[in-house]
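Single chain ahead, written as structure tokens, the form predicted alone.
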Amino acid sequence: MNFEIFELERNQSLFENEVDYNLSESGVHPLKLSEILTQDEQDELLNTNLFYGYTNGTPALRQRVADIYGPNISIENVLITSGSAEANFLAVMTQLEAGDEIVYMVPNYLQIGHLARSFGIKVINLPIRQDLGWQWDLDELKVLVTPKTKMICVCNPNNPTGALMSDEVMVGVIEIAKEANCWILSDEVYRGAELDGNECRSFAGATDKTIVNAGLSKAYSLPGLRLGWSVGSVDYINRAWSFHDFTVINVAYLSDWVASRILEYDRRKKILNRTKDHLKYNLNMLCDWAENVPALTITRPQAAAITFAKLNIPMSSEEFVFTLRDKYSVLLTAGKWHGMEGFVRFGYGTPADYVKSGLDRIKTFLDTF
């Protein structure tokens, strides 16, 4: 099987250590387990056995997972995977055949649409439009969706534009399935990064054919523990758990045991405050500086750690992020990795410092045009 290469990660994986400012990450700086764990809490982790654990994930942290989603969601509509990542891997390979058509929101982190492709599934791009506020036009969503479309995918809030679907749209694409009676695939990472502190309206629960993919890494600030979750019906949740026994089997016991306990409301509250006093201040940051860089629009996102700044000069994203890594040594990401030219993706979430000294060398070198 070939599978197609995953630009995105693969940029990112070769030069995001080699360069001296990494503005290419999309979460955000991550907490020390110092920082989120009691020194009994502490203690008693060092003195763990390091079990194989639950291979879908300890009742514990599912019942945590489940209480986020509301009373409708019990520990049977959770599996917890290795990121979210797995979690999206877990769905098309379940849902989906050779041969099946979905629609698919960009731009996007790009992991299901080449997934997909790889996999012989016809992928229709609908993209978002940013004269919408970086919404889908639910008329053009309507003609796409046929008979053969077998699952609509969003990413809610979105990467890379930051952006949260209006309760019409939701609506709407909600409506367009169930008419379709096809499935929903909705991954919202990001959920729990908005810059106002409420946090979006999930799609958990929308329709029986409704997958919600999540975890730790973007908006908690803890991606090192690799834990992410899948929300879905009973029967969905079975299929999937069985694939999961030939991937990962179970996630690391010393994150499910991490999880468990900082997904506790209150503690989960203070992370998810860290994050948000964090963004707004470092987006400020950045939309002051960029009032003064003509060379990029930068639309205020309203969540997430990450921001689609369109290109106002003559120039490719991947020439515009390659010569600035190359020359400058500030790693972005490349609006055709994301399916959307003409754009770049900023990340703002490390320390305000460390992001002022990027947009410094940003600026020298979009002094050049």
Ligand SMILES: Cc1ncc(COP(=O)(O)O)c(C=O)c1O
Second form
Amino acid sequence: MNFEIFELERNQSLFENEVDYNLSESGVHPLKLSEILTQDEQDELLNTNLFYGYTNGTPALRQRVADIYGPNISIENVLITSGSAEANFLAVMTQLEAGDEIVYMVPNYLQIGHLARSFGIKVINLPIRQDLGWQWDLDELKVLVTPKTKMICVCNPNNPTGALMSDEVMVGVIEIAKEANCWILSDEVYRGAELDGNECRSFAGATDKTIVNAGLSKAYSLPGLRLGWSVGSVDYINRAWSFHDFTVINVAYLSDWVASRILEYDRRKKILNRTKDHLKYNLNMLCDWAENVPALTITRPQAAAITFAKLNIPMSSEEFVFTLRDKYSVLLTAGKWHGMEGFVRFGYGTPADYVKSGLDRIKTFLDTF
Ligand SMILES: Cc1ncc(COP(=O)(O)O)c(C=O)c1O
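Based on the form predicted alone presented above, generate the structure block for the form predicted together with the ligand.
Now the complete complex, all chains and molecules, led by this one.
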């Protein structure tokens, strides 16, 4: 099989551990187990038998996830997956086939776009527009969604812009999807990392054909658990679960164990507050830095540890990222890898002094222009 290279992940996989300053990461600096579990829980963890567990996730964890989405979502609507990456994979594998057509939000993480095209699915990119505050123009969406459309794919909060979809656009997307009787796939892995501390509206339960994917890697600062989930109708969840038998069978028992404890209401809120405070502090620092950097325009994101900076110099995003990487040992991600040229993404979720040192290096590079 010929498959497209997932440029964003490939470049990160190859270089994120090689550079002095990795500012390509989109999540918040990871937590330690000792910071999130009580001493009793840590002792219990060490004495836990390592079962396979429940292949769809333990009832305790599925209940915790369901609670995040409110009274209309129950544990039958939840499947625990190996990261939201697996949840996205399952959505593509179970609902789409060669020849289908999807409308896809760009810029984006591009996992779904690359994967879908690799399987012979026609991917119609619809850019969110910076002049609209990184929103979709609903008139453009209406034109692209036709009886052929199988799925509308969004990423909210958006990676790489950190923008939140407005209520008006969200309502419009739901109406358009209902009219076309197509699926909505909403990747919400950055939900919970809003800079104002208010979790944005989720698409969960919007229609019978809505899939919401999320996980603990970003807002919860726990990428090493590799824990994600899918929320959807009981039919969808059962279908995705039966495909999950072919992928990882189930999430590591230890990850399920930890997740079911830290998603308990108070602890979850405590982690999200830490995320918000950390991001606010670092974003102010980044914006102050950017004031004296005419080569880039940085706009304040509404969520997530990322901002999509416009390049005001005649250089492609890849050339910029490769030069910075090779000469200054700092890694950013290129707009091209997110489906939009002319920008580079900064990740500012690592510790403040680390971000600051990385920015100093970038400034040295930019001073050469
Ligand atoms: C939008 C989006 N979805 C999914 C993922 C995969 O995340 P994970 O599998 O760690 O939950 C990422 C990772 O950066 C992402 O940015």
